[in-house]
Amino acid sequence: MNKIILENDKIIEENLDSSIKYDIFTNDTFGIASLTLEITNDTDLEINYNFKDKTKLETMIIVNKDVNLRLFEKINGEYAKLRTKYYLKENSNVKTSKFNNIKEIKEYTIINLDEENASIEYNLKTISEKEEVYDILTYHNASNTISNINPNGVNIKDGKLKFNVSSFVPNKIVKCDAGQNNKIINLTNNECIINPNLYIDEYDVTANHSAWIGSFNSDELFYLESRGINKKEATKLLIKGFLTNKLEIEETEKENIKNIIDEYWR
């Protein structure tokens, strides 16, 4: 697999092929590092961003035609503000499986689906335990593109967590298919918000959303309990579920996933 690991603002390991192309600089003005990503071949790639001070940071990931690609995002740290730019093209498809470690971020997605046949599945989990605000917007430039957001969350300790998620398709824009399905497990009595919105100016389009905040289902816990699992041992589970379903990635990384888990409900 190809990867790339960044400490703050910089590439420490890069294990790259010639499937993918790359460039980083820092824009002097503002002080915010570019990391811009061609990617030309099928492939896969992981890549792992580690902020350990408060870091900004941008990444621009580009797809070409006729091109799949299956990434996995990894981000630990303190601190962070990152904004993250998608450009499909045509017939170009890409699985975004997304952990995030992090005590604080707020993160910005552009996913700009620019041609014909163009679609994605976009997978974020996350464990909140300060604040965490994500603004994940996808446009449906080209006629027959397909976008499927699932950002999931499990807010605990101090945590807010907030997902604003939007999808627009535009006028003539046609034989779209746009989804999503928000979810945040709240473990604890402070404020989350979804706000899931629709922008949909065409009727050839299949678009729908669906927005959940809540704890885990008693009937799940109970049966678990029944089973002789101490209630906090099956909430624990139940998150692990939760947190890597939907995540097309090695089993190894998701039992470092599961790992991580546990050092929060040691």
Given for the second form:
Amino acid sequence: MNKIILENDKIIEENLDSSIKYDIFTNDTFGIASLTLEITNDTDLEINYNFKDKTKLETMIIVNKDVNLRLFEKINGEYAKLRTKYYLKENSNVKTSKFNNIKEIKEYTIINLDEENASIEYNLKTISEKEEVYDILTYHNASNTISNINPNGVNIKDGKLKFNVSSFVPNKIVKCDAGQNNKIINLTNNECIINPNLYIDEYDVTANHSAWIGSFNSDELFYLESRGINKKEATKLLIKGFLTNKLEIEETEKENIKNIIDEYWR
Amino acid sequence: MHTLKIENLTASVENKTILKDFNIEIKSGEIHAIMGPNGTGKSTLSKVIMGSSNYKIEKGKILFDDKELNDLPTDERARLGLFLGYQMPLEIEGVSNSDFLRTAMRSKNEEFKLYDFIKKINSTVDQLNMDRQMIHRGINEGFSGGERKKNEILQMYMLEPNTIILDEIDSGLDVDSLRIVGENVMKYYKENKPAILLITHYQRLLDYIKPDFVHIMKDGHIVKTGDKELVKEIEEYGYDDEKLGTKVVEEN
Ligand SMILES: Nc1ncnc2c1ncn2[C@@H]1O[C@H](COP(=O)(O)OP(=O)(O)OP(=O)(O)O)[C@@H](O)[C@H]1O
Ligand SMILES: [Mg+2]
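Now that the form predicted alone has been shown, please provide the structure of the form predicted in complex with its partner chain.
Full assembly next; the chain just shown is listed first.
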């Protein structure tokens, strides 16, 4: 498995095969490090971000024609301002599985579906305990492109979680499928916000979006409780399910996420 | 030896009274069947017994071995040995059957052993002619109607309850699955002598699971009690009051 480990804006470990080319440099004008990855063959990649200090970082992911990328991103640490840009070429496919366990984050993600038949499934999971803002913008720049954007978060403690999710399909870009499924489980009295937007300028498009902010479904809790599981354990099971479901990652990685959840909900 | 006793239970949902002065007593080793028209309150009864917060008890009591359950949390009722097999088992995405059952069994038994658990779940899955892969899938995630019902019976076997309510466990099952479910409920009954309350619309389940008592429920309470012969009357006449002799004189 291809793997990159970063500490703040430096790569501290890297194990990549020939399907991935990379480059990291710091833009002198803005002083922001920029990591560029070009994916040239079908592959799996794990990027492990550890933000020990306040960090600003930009990542660009270019996925070449006919290439399938399965990406797993793990974000840990204190505070980060991130900008991630995807560029998908013809007939490429990306499946992003992302688990964020960071105190504060502002993350700006731009997904460019630049050529025909490009598709992405983007699954974000986060435990929000302070302030987290996610802007996810998907541009359908070519016909027959598919996006499936699923930001999920559990908001706890002093958490304030915000998802701004926008999908764009301009006029004459046809037969696209733009989907969004936004969900926040808010276990606090703080305000959480979801702004789901579809900017669609074309009739020949399939688009749907949903947004839910609330707590867990009482029928689901009842089902678990009726098997002898107390409310606290039942809630924990539902959180684990919510934060691991749809992630295309190894079973051991799922177990790691579940262990992190156990730490929070002792 | 356990007894589940429902006394003059009246319960409502969204200000609509569903159960009206409902009474029944079920002891370990007894099999009771409740039959009744759609919407009469059978599923409501089963969920009120398990303590669903959707329903409000207006009056009456749910007693288990003389302990009042009315205000007892659902999970504690389950740990006393009550089990409800749902008419429509929920799908819970992302929570695997195995995580779910392990947590449930650990809640019940502190001496939980993982090896024993795996052995038992595998053999029960085989016994119910289910696919072992399902253990690692989300609870009822993408399961067919029949598979969901079998999953309820699997959970029953794993949790070893002493008082079992099966709400239309037969609906959605094909003939072979119905036989498997029927035989397995009977096997469990012979081995553990639980109290069983079956809710069903059809005779065919009762060919496998032979009830000692058959009750007809209408309008929120039991209007007639008999034995297996009563099922034949229902099959013949439906729930016609005149023919069944269940016409109730309205009280003022
Ligand atoms: N949560 C609820 N909210 C609103 N109405 C409810 C709720 N639960 C039950 N009811 C109503 O209570 C009545 C009894 O429903 P219940 O499901 O108990 O019937 P049933 O006897 O099990 O019927 P069936 O044979 O069709 O399964 C119905 O009119 C139903 O619509
Ligand atoms: Mg029912």
